[in-house]
Each structure stands twice: as C-alpha cells, then as structure tokens.
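The chain below stands alone and is given in structure tokens; this is the form predicted on its own.
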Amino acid sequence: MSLTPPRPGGPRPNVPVILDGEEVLAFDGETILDLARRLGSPIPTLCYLDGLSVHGGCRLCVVEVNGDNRLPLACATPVSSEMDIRTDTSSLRDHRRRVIELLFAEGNHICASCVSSGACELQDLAAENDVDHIHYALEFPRIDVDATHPKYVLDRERCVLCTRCVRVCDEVEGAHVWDIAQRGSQSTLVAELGKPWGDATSCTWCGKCVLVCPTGALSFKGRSTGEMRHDPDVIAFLARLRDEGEWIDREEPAP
C-alpha cells in the first residue's frame, strides 16, 4: 500500500482505499474529489470551487464506484474504508463529453468573439476532452446583456449556471446580490429578484462574482475578446484567511 504524505501538522490518512487501481490511503472525511487532487489524479469539474459550498450542479466529477449503480459526485461524496474508486474510464469520458455538449448547446458559447476566449474553463474542458463538435441542437438563447452596472457585464447567454457567483457574494462577500430564478431550461440568474444589475443597491462592486465566473457571463467592462481573465483562486485564499481568523477584530490589551 503506497502511503500519502501527512498533512503537515495534522493526522495521516487512515482510511485504505482503492484509486484507479492503486490501494492508498486516504484522511477521515475526505471527499473523492479532495483525495484525487491531492494524489494527482485528474478529475474535471466546473462549478466547485475551492473556497466555496459544495453545489454539484455541473455533474462532471462523476466517477465510478465498485459496487453503486449510480456515478456519484466526486466533490459531495467522502471516501470510506475499501472503496473502490476509478476516474477516468471510457463511459466516463464519454459522460463528461456529452455534459459538456449540452453546456455548448443550451448557451451562446462563440469563443472567436467572448472576452474569455483563452482563459474560459468550458473552453478548456472541451479541449481536454476531445469536444470537437456538438451531437444535440443548439438552443441559441436569445437574452439582453446586461450592461447597467457602471464596473460590470453580464451576459446570460454564456452561463453555464454553475452558482459560483451566487455562493461567492453569498458566502464569502455577505451580499446575496445573485440568485437562480426559474426551472430548468428557462433557469437564469437574476440579480436581486430581477432587477438590472445596475439597480441592485446591495452589490458592493467587490467584483468576487467576475473573478470566479468560468465563462464569459460575467466580465469587466473595457475587456476585449481574449482580454478577460479570471481569478478563481483567490477565493481559497481569502476563505482560508477567514478560517483562521486573520479578519478577527482582537482587542487591545490595556495599558
């Protein structure tokens, strides 16, 4: 059993579990999604974001485990003792092509004209994996793009729905500008229950949600095609910040 390394000051892993063929050993509480990337194995995903509430809304960080019918999410599912985990067969490749498909098909995604193009996540995953043309019919939405707020855009045809903006200005930024109305195909995020972003007094023009959007839906005003670029990482940052109490007001001793 190949043995992982500790977590520096922490407790070593403990729990045997099997990994693409390998027996390793994972921590208590661990999630698939945890494990892998911290052994090096790739497993795509799209609206996790570390830093940020498990949404497992985007279903691309299925895997396959030995004995479940069902293709669990890598991000919301914890290891247990024995578990026989793979990552990267044929029909989950097969699966992940076909999700990122129909995220091309139900969006306006034309990467020769967004400000992503270059530093797009869908953009990426597509090349990763081998998504050179679409099987279904496009949807081509037709919706305003919202340019009210004087910093911002937001173009709706590009979301993917992902809710990285919702959970960031939700959870990180104490706002709550961002939400999800609708059902299904006609799913949209609205900003404080419909209005034009530029209406919304509670947005704190942080720019949190920009900087963690995959796509080009939201982006910063000025950008170019292939200008935007995004910073997803600095919400672990300032989440581990936050975890360790860096932003806690300490009281000064008296003199």
Second form
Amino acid sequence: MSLTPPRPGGPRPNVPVILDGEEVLAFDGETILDLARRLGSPIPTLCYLDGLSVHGGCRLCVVEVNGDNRLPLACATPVSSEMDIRTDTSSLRDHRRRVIELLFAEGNHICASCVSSGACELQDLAAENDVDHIHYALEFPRIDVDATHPKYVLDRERCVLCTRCVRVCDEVEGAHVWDIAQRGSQSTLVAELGKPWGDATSCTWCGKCVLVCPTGALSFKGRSTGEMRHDPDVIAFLARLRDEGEWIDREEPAP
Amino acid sequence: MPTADTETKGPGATSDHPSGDDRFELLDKAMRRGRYGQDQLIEVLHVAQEVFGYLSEDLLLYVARALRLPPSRVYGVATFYHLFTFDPPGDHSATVCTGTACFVKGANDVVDALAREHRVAPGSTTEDGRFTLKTARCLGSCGMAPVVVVDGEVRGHLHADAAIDEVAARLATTDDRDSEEAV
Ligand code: SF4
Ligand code: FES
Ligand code: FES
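Just the form predicted on its own so far, so send over the form predicted together with the partner chain.
Complete assembly follows, chain above in first position.
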C-alpha cells in the first residue's frame, strides 16, 4: 500500500519497468499510480484518495501498458517486471477528456454558482486536460438538494459518484452512513435507507465525507459561492497514524 | 394480503420479532441457513420479498441488523436489482419487457397503452391497489417479442391491444386470487 512511504533501510525497488520511455525500478507490489507519483509523472485521478481503499470507478487514471489497447487503471494495477508503461499519449489524453466531459454532462455542474468553485477537483481536471467544450448533450438531471443536516449540505447535482465519502465513512469513521443506490444513470448517493441526511441516526457529524469530496457536492452549511475548501489530504494523515499505531502507548522495554 | 399481519400473534410465538409475525421466522430460517453471512444478502432479500411480497423499510432494517450490515449497503444492493420492489404490489401485475428486441417490436406502445388504460405510471400501482405496471430489461425470450409477464406468467407476442385484454381478464378474476396468495 502506498500509505507509508518507503523508509530508508526498507526494501529497495527491484522491479525493472519502463515508465514513459525511461528505465526505472519499482517496488514489488507498488501500483502504477504509486510508481508514477513517486517519480513525478502526474497521472490524473478522481476517485482515488490516499488513505482509502481503491475504488477504480472514474477511469481517469488509465495508462497504456505494452502498447495493448486494453487500458489498465493505474490506481488498481500493480507493476510487474518489464512493463512498458505510458502515462501520457494522445489517445490517453483523448480518453481522459471524454471521461471528464461525461462527468460534466451527467450532473449540473454550474461553476458560477458553486460553493467549491476555485477549489474543485473536477474544475481543475477540466482545466488541466483542456476541456473547454462538452461534446455530449447535457442531461440537466432534476435532483433535489439535501440540506436536512444541521451542519452540512449534500447537493447531488454536483456529485460525481466517486464514493470517496462512502469509503471514508466506512473505512475511517466506521459509520457507513453512505452508499450508492440504484444503478446506471440513476445511481445516486444515499444516506441509510435513502433517508434525508438529517434523519440518519448513524451519522456522527464527523464531517470527513465533506472533507474528501472532490466537488461541491458535500459542503459545510452556510458557505456561499466559491467559499468551500475541502481537505482530502487529512485522510492520508489519519490513515498513516492509524496504520502505524501512532497513539498507542508502547511501553519501553526496561533497559 | 396486508391484513394477514396479526393473525399469528400469540404467547407461543417463537419469532424474535416484536410483532410476533410468523413470516419473520421464515426469514430468520433463511438467514440461519446462510449462517448470517453478509455475502448471503441477495439470497436473504429474495426470501424476504417472496415471503412479504415487497421490501418495506422495516424489513430492510431487520435484514441489515441481522446480517450486521449498514442500512445504506442493504439499500444500495436492493435498489441495484430491478427484481426487488419497495412498495406493496397490486393484486395483479404486468411487467413489460423493454429490452432491445421488445423495444423494436413496440414495447413502448404496450407500456403506454397499459399506462393510459389504467392511469398508472410505469413502476407504480393503481390507487385502488389492483394493478401494478412494471418494466424490465430483456427477459431472455426475445424470439417472442414483445414479451409481457402477466401475474408471473410469460406471455409472448403480446401487442398493445392484446395486453390490455389480457390484463382486463386478470383483473376480472381478482377474488379467487386472494385466498391462494396467503402464505
Ligand atoms: S458526494 Fe462528493 S465524495 Fe461523495 S460520491 Fe459524490 S462527489 Fe464523491
Ligand atoms: S483514480 Fe483510478 S479509477 Fe479513479
Ligand atoms: S428484449 Fe424482451 S425478451 Fe429480450
């Protein structure tokens, strides 16, 4: 897992692979994404979040391996010896642009009136991948906003179904308030049995779901346009503390 | 059907459920058979729907508690499958296949015709609770398109007019159905 960076004195990278034309060494079991990030190749991601399990749902992180036209997910594919990995070809760029456009077409992403404008991962992805036009018909789904929680708001129009909130609530907070209901274009984020969030008795009000949301779908109540700031990185920090048992009082063996 | 609830209540009831409803025993038995495994969820939901006719909120919660699954997970899984329903079904039902073959053969006309005839939106039940209109994707009998499942029976080549007649015939037989329905 990527949570703990390799330590000096730990195992050394020993798996030879080619990353964007360069021969490099990967750690055994490392994912393509971890390798690329470690060596400074940016692969765009959306559903992936350090500190959470891998979902592999957004398909933004696809890469080419050995020129094969099946595109593996960098976040979910471990490196293996002699892989020839390309992270940035014109067809990959094309594919990613399409994915981003579909995300825009599927929801109601009106940046001009969004709490997260200026600090939104979807907006950033669009900018970084030159999405200046949506080639698909916009769906303009009619979706209600859930503002029943005293502290937070869920605006499903802006939800990209990355499941970060579902995973953080399950894996870190342990409450599992959220899940995805229905399927296909009807898929939607639900609290408990599809209840208003404010009625969800399992919600601990911890706010981690709000912190990890890449868009303006989850926000603190009372924020207006462009005022919302998320903090997804805090989860990697929490996960590392937990994995390393940071707060556990270990008794020093007597000298 | 929905009135059968209280019949079996009594001091001797062995059901865990506070309602003493016998049907929960069937459900419990199914869960016990699967050793309350969380991977048995779909199986258990099937049994629950078979026994109760539909998945009410209480029922979903009951299953969630018993299998120690978060309610949202149970709800997510249940709503993923078209086979599960969350409202009490009508006395009679028609499920129109809207898969590719049936679509080509005019499934939409069948849906529209039934919806108009009975003033009911696809996926819902008439106000008097007598008829439920549903749609489904490819039922695997494409050679017989358009396919409609009427009261659980697969009927092929059922175009709009024939479908209306078929449903009308079923509705005319309501009363004797009630007795055989009892579980
Ligand atoms: S609400 Fe936000 S974090 Fe949750 S699935 Fe939607 S976009 Fe992802
Ligand atoms: S980041 Fe890999 S599939 Fe979303
Ligand atoms: S499309 Fe209707 S049965 Fe296959």
